[in-house]
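Starting off, we have a lone chain in the form predicted on its own, written out as structure tokens.
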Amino acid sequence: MVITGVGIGRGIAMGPVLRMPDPIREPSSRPRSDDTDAATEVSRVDAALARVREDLERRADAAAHGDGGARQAASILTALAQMTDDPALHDSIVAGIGRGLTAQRAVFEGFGGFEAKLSALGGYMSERSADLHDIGQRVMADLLHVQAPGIPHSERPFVLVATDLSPADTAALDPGSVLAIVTSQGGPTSHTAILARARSIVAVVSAARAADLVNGDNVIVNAASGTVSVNPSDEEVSVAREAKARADRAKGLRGLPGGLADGTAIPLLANVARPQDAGPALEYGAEGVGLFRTEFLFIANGEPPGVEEQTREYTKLLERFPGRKVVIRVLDAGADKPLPFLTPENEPNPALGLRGLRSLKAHRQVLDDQLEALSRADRQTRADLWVMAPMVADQYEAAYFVTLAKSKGLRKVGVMAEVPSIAFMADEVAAVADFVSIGTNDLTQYTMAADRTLGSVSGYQNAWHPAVLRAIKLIADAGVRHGMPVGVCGEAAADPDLAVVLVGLGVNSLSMSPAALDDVRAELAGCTLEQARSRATRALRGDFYHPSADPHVEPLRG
């Protein structure tokens, strides 16, 4: 049996399957007997609540000093952990104790409401819903003193087969033990396909069929066909240990500059998102930082940091890229990344609200102490600093940062390609800004109208969907025109296959997370810019796109 999925990477493992534990079953809803008194109940979930918000404090903590893919989970625990104190929970969760229920019943339902509440908001709410959802689950836990849902332990390593992971036990997963994943649910960009590939886990998800997986199966798992295999032939086994060899061949080119087989230079550059993560980077061979994500300084933080303590951060970073190029991205905030004192409460649609450079326009003071101390750090160091902004639509947006950049002494001042919007004026674009940025996650959901958090539309979170690429080549014959450089710094940018098209469609630089360099590297390495162009125009008529099948929608028949 194979059973197919979207595959994160270009891995290969072998081993056998554990599946994740069942979730803990619904608590009876039968009322609490009369030797119980609410006050008790009451005080046993505010005790539980304290110990999983400790819990998840402690593992923010530890993924904030662990390696690079670990420290992209820092901020997601942080704000789980932060859910535990919402009020409006805690009050429904009293409600119910109110009118009889057991601790366990009233959390169930209070977790249930509001998880129900977010996904009907769609979008990125739905996803809180999500992590509402494992909250809930490790706050019964302690209630019924059973182990919270979470990563097996195993003598050996093994496959791990969940129908998603939350961003708890992503941030938890030990490499030495996790051969693979593969998961039912999530998409390319789910937090769990992110941080399986920072952390160079071989990983299948949104596979369907993964449900019918079960311990002991030996798999092999695929990432490059987005296959399993379940219980392989020896000569499955053969082959796919060949393959694995190829890959680990890739290894030898690190250090190599980026570039095709007759010579054309394309930089690999690295995705980071703190000071700490350009050791990583350097060590897979990054030519320097085409996405380095500022958030992490005022995430979790109940006011923006101030220009010195932005200063020092950012200077860490530049010196460890002395000549080369580091592309520092101005405060994404709005949509997933909500701030306090930044974004609105309560917005119906937040992907498509005030995020990005809308947001910062709106706390203007916010963005001038940011341009600051870019500008600071950028003068008492070396490296060579692009400063660019998100979620740009078009070129009056664009002039208005590049101006006020610049007004701050900043050099090279550039945008972020995500709205589809501004590839329909890439030429305006062009000829105000120094560089663009193609966010090719956010340009890929909002070209297909598809959350890129939702598992229902996955399939459409497909960034070799001929519009999608399009649009990039929109953006990338502007550049030509204009000698305006265009790099692509998403997720895209780490498919081998398709970092070939980008560079054929006139992308100039390619960024990513750094476990991800090897396979690109080799993969550009062994083909020409004429090849390369060639596939390009094969992919813009959709020769290489395969439309995910739909599971809601019954098959024609006849």
Contents of the next structure:
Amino acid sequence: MVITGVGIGRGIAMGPVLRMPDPIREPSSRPRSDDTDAATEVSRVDAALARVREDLERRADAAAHGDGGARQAASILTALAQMTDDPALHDSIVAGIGRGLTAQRAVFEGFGGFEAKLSALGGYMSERSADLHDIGQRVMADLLHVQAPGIPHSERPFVLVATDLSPADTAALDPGSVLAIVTSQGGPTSHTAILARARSIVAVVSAARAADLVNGDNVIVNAASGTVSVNPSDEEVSVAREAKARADRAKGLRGLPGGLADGTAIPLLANVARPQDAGPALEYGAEGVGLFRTEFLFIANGEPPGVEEQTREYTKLLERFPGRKVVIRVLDAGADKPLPFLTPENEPNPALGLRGLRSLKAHRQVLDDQLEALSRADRQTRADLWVMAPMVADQYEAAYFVTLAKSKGLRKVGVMAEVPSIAFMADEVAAVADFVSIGTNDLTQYTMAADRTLGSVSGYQNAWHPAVLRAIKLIADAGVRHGMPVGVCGEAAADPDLAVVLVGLGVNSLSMSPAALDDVRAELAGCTLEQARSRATRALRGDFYHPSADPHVEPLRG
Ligand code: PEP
Ligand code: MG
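Coords for the form predicted together with phosphoenolpyruvate, given the form predicted on its own:
Below is the whole assembly, all chains and molecules, this chain first.
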């Protein structure tokens, strides 16, 4: 049986299940007996709140002296400790006692009311209601003199399964005994997920069927695929072992520059969509940024952002990469990224319409402002800024963009190769552009004439197709002839096997989402340029391409 959920990170772990103990049962709502007066009940609650607070502060203090992830837990624990002091919450508990409730029932109702309010707010606030619930449980446990719900103990390392984990529990996890976490609730922004990520604990959250797991079940938890395999076969176990060993080796190389076994350097860069993505990119060992998609600045607004706002945002990113390469792409509006103020409403075929550079040429002011902002941000920072345009069809458009960008003072100006026509004109393009970055997502879409957003033709969206690889080769060859850098920044770069083939074709840098860097770095480190070239030769023949079964076509018989 395989249970699915949301994986946090890409780790893999296996072991026996141990479930979190059940939560404390709802206290009776019967009025308390006449011989307990309200003042005594209030002072019991105050003492319990104080003890829970002290306990959380003690844990926060211990966490503050731990590793980076534990330190993040410390600030969460401190915030939780402060929740025990909330005057409105205290008033509502005292009011419950005033109505004749027992201390534990008043705590249950008081916390429950506040939890419901937070839940109703939705999103981030509703996830904080789980934090409040946890504190309520601890206070009730103290009042009832029972053990607070918490992480179970076992001599053998185990996979912890829970409905959800409180931040206090997650912070207290001992990675030596907890192999992985599986929760049936809690989203990707819950504290469980945040702390699991920060502490590099393998986790799958929001896996509803995890509620069926029982103590002693053997499971493989695969965060990359967001799956939990229950009582797996020997074969599944050995595949998982191999994957784990590979992931551990790959992680061990983090921080080293990308390169082949023979020393050929292949810089590994990150694709980012916002300045704050610089953090994860650097954590995963990106050597710079190979694609900064600037659409985020434009998408939420009814009109283009001003030069000053743009300058601020680009500066924020560039400041994080002093001395390193950062490739920023000007706005790619249209098709799958329509913008109301730029994209015509009724294009019958938007992927072939006013998109990327075509749209910017039709709205010169938007392009001028963006280039001006990039130039200002460049002057204020020390990153090695490269600027490129999307959807450039040929040398004429390349020359248009390069000339304009250089007139604004930008020094390194290139183009994306996404439209097949550019591959046929690659020598002419190399004569005018400083670099080419191949967007394999669109290059595949346009080479195969299959809309990348359409499920019915998704089988064509495969960059292993020899036609796509031959287009890439035309560009890489021109790069070699003209001494022009050629990188890949589409999803193809994130596939470790395909990354080797791309390098064999002559591509000299790869950019991908940060989480993919470890595996690509490890795969490249395991082969020489000669081996990469021979794999590329075979890939160009189609040896590694498997046409996917098309559900819309009857299989041929006979
Ligand atoms: C691409 O097309 O490969 C690319 C990187 O651009 P986007 O995915 O943003 O269209
Ligand atoms: Mg693209």
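Since we're looking at a predicted model, the values are computed, not measured. Numbering follows the first chain given and starts at 1.
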Of Ile475, Phe114, Leu80, Ala247, the residue at the hinge of the rigid-body motion between the two forms is Ala247
